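Below, in structure tokens: the form predicted on its own, a single chain.
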Amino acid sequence: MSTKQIIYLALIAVILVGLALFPFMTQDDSTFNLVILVFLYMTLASSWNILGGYTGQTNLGHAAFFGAGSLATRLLWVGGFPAVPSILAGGVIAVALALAIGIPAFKLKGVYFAIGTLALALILNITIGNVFPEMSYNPAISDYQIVPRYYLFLGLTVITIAAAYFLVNSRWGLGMMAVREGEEAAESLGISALRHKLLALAASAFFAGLAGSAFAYYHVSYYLNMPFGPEWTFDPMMMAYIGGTGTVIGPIIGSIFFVGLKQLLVWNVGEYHLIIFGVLFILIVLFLPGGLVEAWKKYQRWFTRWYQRRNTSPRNVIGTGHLP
């Protein structure tokens, strides 16, 4: 193991210990809610990135899996099932929905696949709103505690990011990236494009469903069709693009940047923050398709070249006593 890897592992361990001890440092519910929101978006952005970033399939219906997990968990929990099995059931239901629509959906290419997934989420949003028009209330509202929910979101975020890391660094992950670069070329090398896309879709839906399950367990009351709204697709997708698609750290950086900037803009410019985010997203897609991760790499390369030129200039060479 190299020194750089040891430093990275030590930094990750320090961050995880700090997050685990965070509830002992504050009792402010608004702070808890903000951090939980960041965790939720990290999970959603990372899960979207498994299919959209690593496999190159632009999914505009991610809210369908998020909503399916939320709906299944809420109905089971309100119906008397224990919380943990209900949460796990949300992820399983989301995978079942993904596999049910996966084979016919992957027959669509490019923009048609994106439009098809968007239509799925919109149909479910309208249908659930008609079937369950009333607000759902937390059955354990008298015993509501935010700290266990904080740890639920923290654990889910860590598991999702770790799964994305190990998946992308596995043989299956290499196959997904090969499919992203060119399906025909991947097929010619014996890589099944459909099999790898279905695996990416199932993994993406599973963690999105678990995020929806945690969402259902977290909220005291909400309309059951709310998690099917388009914002639960477009916000995580925007975070992945802002941070850098096809990378593990990109959705993490994008989520922190998105939530922090959104809160700052809401406090200062109100509803105009939507226009600012729209313009920001367009600029990043056009001029920085690799997101903030690409911007950091460009800065590192520029700084390295500048530092090398500075140390090899004639003035510095003469100043050190060496022959020019």
Partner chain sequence: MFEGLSQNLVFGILVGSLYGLAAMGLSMIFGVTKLLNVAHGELIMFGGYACFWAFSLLDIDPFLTIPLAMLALFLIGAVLYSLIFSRTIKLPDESKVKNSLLVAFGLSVILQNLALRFWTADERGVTPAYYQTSFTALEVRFPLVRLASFAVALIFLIALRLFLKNTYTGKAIRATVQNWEAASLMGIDIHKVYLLSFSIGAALAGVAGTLVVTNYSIQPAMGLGWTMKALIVMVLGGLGSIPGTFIGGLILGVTESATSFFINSNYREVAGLILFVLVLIFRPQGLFGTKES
Contents of the next structure:
Amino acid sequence: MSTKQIIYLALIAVILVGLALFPFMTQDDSTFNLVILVFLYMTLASSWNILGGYTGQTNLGHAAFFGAGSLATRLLWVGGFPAVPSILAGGVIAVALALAIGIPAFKLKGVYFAIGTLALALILNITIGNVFPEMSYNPAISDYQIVPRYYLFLGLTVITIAAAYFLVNSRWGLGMMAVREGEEAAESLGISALRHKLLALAASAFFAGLAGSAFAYYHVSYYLNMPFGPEWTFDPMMMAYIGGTGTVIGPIIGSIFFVGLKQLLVWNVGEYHLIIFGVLFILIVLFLPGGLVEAWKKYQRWFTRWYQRRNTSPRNVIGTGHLP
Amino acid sequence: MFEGLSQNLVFGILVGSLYGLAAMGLSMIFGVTKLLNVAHGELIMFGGYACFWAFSLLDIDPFLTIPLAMLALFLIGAVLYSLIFSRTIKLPDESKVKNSLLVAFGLSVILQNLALRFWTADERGVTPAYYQTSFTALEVRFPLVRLASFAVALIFLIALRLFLKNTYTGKAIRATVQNWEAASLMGIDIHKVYLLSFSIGAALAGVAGTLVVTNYSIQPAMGLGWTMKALIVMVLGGLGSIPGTFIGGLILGVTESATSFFINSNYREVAGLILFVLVLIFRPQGLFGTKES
Amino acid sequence: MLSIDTIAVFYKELQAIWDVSLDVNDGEIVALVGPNGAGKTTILRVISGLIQPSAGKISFQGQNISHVPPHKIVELGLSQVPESGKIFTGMSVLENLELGAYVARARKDRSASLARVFEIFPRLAERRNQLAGTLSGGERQMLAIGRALMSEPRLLMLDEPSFGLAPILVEHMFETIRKINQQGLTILLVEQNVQASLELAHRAYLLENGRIVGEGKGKELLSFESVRSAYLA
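If the structure you just shared is the form predicted on its own, then what does the corresponding form predicted together with its partner chain look like?
Full complex below, order starting with the chain above.
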């Protein structure tokens, strides 16, 4: 193990311990809510990234999986089921939905896949809104505790990011990236594009579904079709792009950045964070397709070159050359 | 039962013409530039607000605001193309479509929030004096505003067809679609063609917007819904066919009103979306399109 | 009239043209011959502004056109008939010809130009209202040339006008090119049909692997041993 890896692991350990001890440091509900929102977006952006970033399939219907997970969990849990199996059921239902729509959806290529999945999510959004027009209230409202919800989201986020990390570094992950670079070329290497896309979709849907389950367990009262809303696709997608698609760290950075910007701007000028976020997103897509991660790498390379140039400047070279 | 049905059918056709017009701009832009501007619904919304402003502040008849909305949206389109979309125009087709789609999503977020800032989240509509006027024929009611909107949509679709068919500029646009390299060897400035087509597409969204605010209502969150309607119609009608797009609009309008009649009006949009997904999967070249090489 | 001075062209990282220089004088027919993949089409594309040279200079009638966009080059009087014609198959013959006269300079004379094109290619007059996509191979090539003539060029570049034509039509095509030239139009001809084009051209350049390897009077080049053995054997 290299020194660099040890430093990274130590850093991750420190962050995890810090986050685990976080409830002992604060009692403030709004702080919890803010951190939970970051966790939620991290899970959604990271799970979107498995299919959208690593496999190159722009899924504009991610909200369908988030919504399906939340719907299943909320109905079971409100119906009297214990919380843990209700939450797991949310992930399972999302995968079932993914596999059901996956085969027809992957008949569509490129942009048709994007608008096709968008249409599917909208169909579910409207239909669920029609079937369940009533507001859903949290049954445990009298003894609602934020701390267990905090740990639920923390655990989910860690598992999602770890799963994404190990998936993309496995043989399957290599196959997914090969599909992104070109389906025909991948097929000619014996990589089944459909199988890799389905796996990526299932993994992506599973974690989005669990995020929905956690959301259903966390949120006090909401309309059941609200988690199917298109913003649950577009916001995480923009976060993944701004952080850097096709990297594990990108969606994490993007989510922190999004929520941070939102906090900052709400305090100052009202609800304008989305305008600035939209502008930033456009700039990233046009000029910096690798997102902030790429910007950081570019800066590092520039810095290294600048540093090397400084230490091998002509004056030094001439100086040594003149030695007797 | 029968009267209700025929009334429904008539309303479906009348609103369908508006869908056709809404899709025409999107189709024009996509057909010429291969840019998928999913912020089209927001352009329609801006056209609607232009009409709303002119009507409520200057007391101009909503149908007479059409040139105004067209001009405003033509300019907005030109600015958006020059600032943003022109930067994706040189990419190979597949990444061009994808990047333009993403960029347009960012744009729709911006435009939607700008509209919130300028006009608040309230629903707006315009109600001229003749708003309630309607004619009855064969026991079917034809509201004046909707009939006039149908006529406007039809006039613009015919005008666009004549423009593309008979003017030098229209021919240059068609030539660029067929083979941009050969077109530039004719002395056609293809970047100007792209700019112009995008702006015309936006101007058509402006016209559609005035009709939407006159017949229904507008609000800042309407964009995605209208983008989807335009996308559905574009895919139903097949690319590059103006009559196809118009008929696609009528099909969507009738599908929606039939769903309202036989099932439930809450599912009218779902019916259109399901039709869309089915056509995407089973007949991606559209109902009237031909397979292109 | 046209002068190319040591240009280099890259496709991404790959160099396609090395240090090519050539001149076309007023009233000449100049042929650029060479095997498939030598870079002939690339040179025409550079002259037309469809790709940019990374080094060197192209001037037309004394004006530097190395980085002028394609549509302005047509306006200056330099037209190209691209490889395999590239006619607008979804439009009528007449519309194709009208588009040829798109530039402002040519648009005002378009009825006179049309009459002239119909005189050169009576076949096109017969089919003026037909969709260009329904024409035969020979007719398409006529349409492509007619369309370029509509822009009233001072110099016409032709990319493989004989490609895919039956032998009898090839002969006819070269005869037409000679006739157009005699009416005062300067011509730069790219061909794989070495024999016929060297017989037709006043001067010719031989291009191989992106470099000019030979140059001379058309009929002289024809007698070169290397040319004979490589292309006419």
